[in-house]
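Just one chain follows, in the form predicted alone, and it is written as structure tokens.
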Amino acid sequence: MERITSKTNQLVKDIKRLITSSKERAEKRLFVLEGARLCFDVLNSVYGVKYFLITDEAYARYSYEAAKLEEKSEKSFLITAELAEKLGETKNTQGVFAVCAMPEEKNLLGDKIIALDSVQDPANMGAIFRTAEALGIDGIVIYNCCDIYNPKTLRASMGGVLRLTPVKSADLVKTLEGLKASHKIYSTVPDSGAKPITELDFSDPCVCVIGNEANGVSDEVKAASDGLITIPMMGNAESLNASVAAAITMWEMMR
């Protein structure tokens, strides 16, 4: 493995830009994983690894997994603890980084689908992916959402983003209309006049739309839906956090 020690190294600068800039990630079609668990999760994914960077201490601690990731990577580098701190976005970096290539966009979805309409919080997005994978959701459609390769999203997903590649929609209404022949389309709303989610039969193929944190599902998407559904609430809160609403919705879809 090559060794990098200089903070002015061009590769280090390029990787830092990938970590901090959504625009850079989109242009280069690359993103960065940080931390032992996320980086080694990529060993069991379809993602290609362009660069693998690790400190001597981390290599000694994770020698088996590090050797496997070194084999999978196009290039691997040993870096100093100081460089790991420079690159790291976490409070106490583990000194393990992987620069991965974004996969080809996915088109196939399956029977049970979640669609995200303008979800903007990276932590919410990551939590939704984590729950979707855990509950066995077949596919996720994302429209006008935050970058799924944002470091916060990747961490919150606990590797879910690596294993549940979404379909990106340029027009959610058109995407949903294209699914109507085979799926029932439901939009989730905080409205007591909508049908309680607990009364729905989700045995047939369906899509449930989760809306933006502040504004909910757009009027256009609601109009394109077969029905509006709501999560019954006994307390005084007007609505639920987007990731919590998604988790409850997905549980009802899959049970």
Contents of the next structure:
Number of protein chains: 2
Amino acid sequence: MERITSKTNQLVKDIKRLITSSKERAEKRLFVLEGARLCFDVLNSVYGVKYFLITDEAYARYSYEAAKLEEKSEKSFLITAELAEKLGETKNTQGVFAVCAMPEEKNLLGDKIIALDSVQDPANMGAIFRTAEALGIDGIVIYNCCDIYNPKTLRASMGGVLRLTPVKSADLVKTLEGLKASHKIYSTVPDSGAKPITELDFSDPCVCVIGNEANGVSDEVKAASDGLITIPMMGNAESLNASVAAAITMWEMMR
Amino acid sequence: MERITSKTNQLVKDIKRLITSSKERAEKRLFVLEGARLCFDVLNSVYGVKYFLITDEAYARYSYEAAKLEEKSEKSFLITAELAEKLGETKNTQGVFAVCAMPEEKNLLGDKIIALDSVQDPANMGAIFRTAEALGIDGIVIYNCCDIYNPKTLRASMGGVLRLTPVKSADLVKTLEGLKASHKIYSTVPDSGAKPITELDFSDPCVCVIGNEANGVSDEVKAASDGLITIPMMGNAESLNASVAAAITMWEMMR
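So that was the form predicted alone. Now I'd like the form predicted in complex with a further copy of the same chain, please.
So here's everything in the complex, that chain up top.
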């Protein structure tokens, strides 16, 4: 394994840019994982690893997984604790980083699908992926959302983003119209006039659209849906956090 | 309104200690709200306000609510932007602070109760209060949890902590035994051998116990319960975030 010690090393600079800039990630089609759990999750994924960087201390602690990831990576480097601090986004970084290639677009979606319309908060986004994976949702469509390869989203998803590769839509109405032959399309709304999710039969293939934190699902997408559904209010459901509202919707889909 | 400008003002120092130290809060029976929304929420609560501190800029922006809070407070002060920065826990503080008295212990709990056994993460704790309020849970028992007056918990609860005053238990087994005559007691566990929450009839008064993030509900509490319940696994429910698992449990209680 090569060793990087220089604070001005170009590769380290390039990786830091990948961590901080979604534009850079989109251009290079690369993203960065930080932390032992996320990095070693890649071992069981379809993701290709371009660079693997690890401190000596971390290599000693995680020697079994580190050796495996080293094997999977195109290139691996030992780095100093100082460089790891520089790269790290979290306090007390574990000193483990993997630069991965974004996957090819996916088409297969399955029966139970959620579509995210302009979800903007990275932590909500990650939480939705985590819950979707935990509850067994088959596929996720994303449209106009924050970057899923944002470090915060990757962390909050607990690696769910890596295992539940989403389909990126450039036009959500079109994507939903393509799914309409095989799936029922429901938009979730806070409106108490909509059909309560507890009264819906989710046994057939369906897509539930979850909207933006402040503005909900767009009018065009609502118009393209087979129906509007809502979480019935017992207390004050309008004040549910977006990721909790999404969790309850997915729970009802899979229940 | 008096004005505080000195960086070494003793009251400001005392308030900063209340913000950062749970020990200080417990001794003084006081806690601090930051931000316009949380502070002005107090106007519709039973909480007494000891000190209200606000910058000139914030007073100009929120003059209507600020005047009302000034009236409710024992003492009010105009502070400089610099002092607000010093006190603030969030980036770009709004410059609005209220020092409130902790309420007297509450006893009335209602029909649908959750009991939190050693929940430790302040953000999870706040999220559980927010969801409990949104879904209409009647009461919360807390035992050996992180301080609910922690700034992170107050923020994540969106003021839910203020409106859904919990009952603090010094001995959860005893508290539950006291509730047993009137309520069914269920402990939530990740164990797939337990009864699925989807098969339970929650129409009678009940208490659901939610456990610590890492260790779950304690053995003594499980033994004191009428039954163990679980979120049935469709995907990998064990990897649900604690606040999401609590949300699904509360949703089923209220559904």
